[in-house]
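Here's a solo chain for you in structure tokens, the form predicted on its own.
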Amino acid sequence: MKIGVIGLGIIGGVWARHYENAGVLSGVWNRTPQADFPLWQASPESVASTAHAVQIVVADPPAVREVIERILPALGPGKVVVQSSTIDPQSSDAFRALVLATGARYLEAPFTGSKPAAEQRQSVFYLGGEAGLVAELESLLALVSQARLHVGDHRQAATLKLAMNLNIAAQMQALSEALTLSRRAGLADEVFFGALAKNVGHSGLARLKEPKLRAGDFAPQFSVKHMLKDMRLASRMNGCEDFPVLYTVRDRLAAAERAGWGDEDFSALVKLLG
């Protein structure tokens, strides 16, 4: 089975490498032109044409849509749509009809880990669709990941994922909250990460962010914007009014951005706190 990728941005470049190493990819497409890629192609339904499964890695719902309009004339049967940005579940409705109408096959396939675990593969699959759908991709996504959970259905992923960047984005404020509070009292970074280490407080995310908050380094693993788009999606669902963390995560996301911290990876949240 052949893949293509579209979208090479911070994750789905390095996806596509990978794929490429492997000899499973056929395309890749990015809408700010990459013509040195490997396997470059003019357009998404190029791509779409010549794989038999299409990623999609892109920012938000509406670029998802801006896809998925573009290639569905190069749809049809034998041909799977892997839907790996984060989107909310009533997005992902609209996507598998327009999908599944074409004949084609549609799996929404959100996903956890930055660039480091993608560099690494060690991405972590959330998966929504047919249990028999899954299997048969089971082996190309393991050429990216270190595991692909079957998780329910298309709404279901599409949820959990927005879930988990929550619970990530609370963490990062509280982080954020407790370094400086331990900062403004004079203590040393090299002191506070290492109580946090040994305290049932410490988490992967203290891990892979201690270096880069330590050393003021806001180079992107994953960016203010992206996750401030994430928080926003969840923010609009239902069931999701009386979600005080929720709120002020997004409203804390959106400061950063106005503060022109966008890019920078969401880490940069320490930096309202002065």
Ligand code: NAP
Given for the second form:
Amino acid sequence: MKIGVIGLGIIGGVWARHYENAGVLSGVWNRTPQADFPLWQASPESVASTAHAVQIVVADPPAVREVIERILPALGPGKVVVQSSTIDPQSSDAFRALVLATGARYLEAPFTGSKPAAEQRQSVFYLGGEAGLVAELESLLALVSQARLHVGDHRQAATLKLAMNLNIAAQMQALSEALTLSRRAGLADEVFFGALAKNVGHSGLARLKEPKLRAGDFAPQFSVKHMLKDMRLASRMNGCEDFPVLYTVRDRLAAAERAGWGDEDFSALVKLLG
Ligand code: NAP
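Show the other one: the form predicted in complex with the ligand, since we just had the form predicted on its own.
Now the full complex is given, and it begins with the chain already shown.
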């Protein structure tokens, strides 16, 4: 089975190179042309027509809609759309219906793990769709990931991804406040992170972001603008109305974007605290 990748951003570009190295990449396309990328195609339609599976990893629901509407004529029986952008369950419903109407199949496949994880093939997929389809795609997705969790249907996969990001965004804000409090008391970052490493509150996120926070390096692993997009999507969902932390982190991320840090790593939240 050959796969095409649409969206060569932070993650899509890395995954496409892994697929290429494994000899399974059939084509790539990105809105802003990257014509020297291996197996570059002039349009998303041509990626879809040469691939069995088309993996979409673009910014947000409007971007996914644009891509899907363009590739629809090239879809049909035997084709699979693997939708890996972080979107909301309602959008997932709509995109799945468009794809199924062509006779193609649809797998909601959001993932976790930012740029370093993608580079090390350590992404983790939350798969939503039929078990048979998940099994068919297992060997392809294994080329870029350490785990493929079949979590339920397409809506549940999209929801789980937003739930995971809510937890991460909240942790980032709390970590920023704790670090700032410690700095304001004259404690060195080394002391703060040394204590955190032996504290029950230590986490994978703290491990990942410690070097960036200590160095003031906000080069994006996962950007403010995309975390803001995810918190906005979550805050519009049924079932989140009484989540005070969600609304707080959404507003902090919006403030970070207004400050001009939208393309920086979401650990830039700490900069709002001066
Ligand atoms: P990114 O580097 O910002 O790349 C976004 C991609 O979307 C680019 O290829 C961009 O094309 C494309 N795009 C934007 N608007 C478009 C449109 N209207 N039509 C077609 N293409 C469009 O983002 P990323 O970090 O790779 O993330 C991609 C997706 O994965 C997002 O949904 C994000 O939330 C999710 N995600 C990311 C991470 C992470 O750590 N980075 C982790 C989990 C999930 P241009 O080059 O033309 O702008």
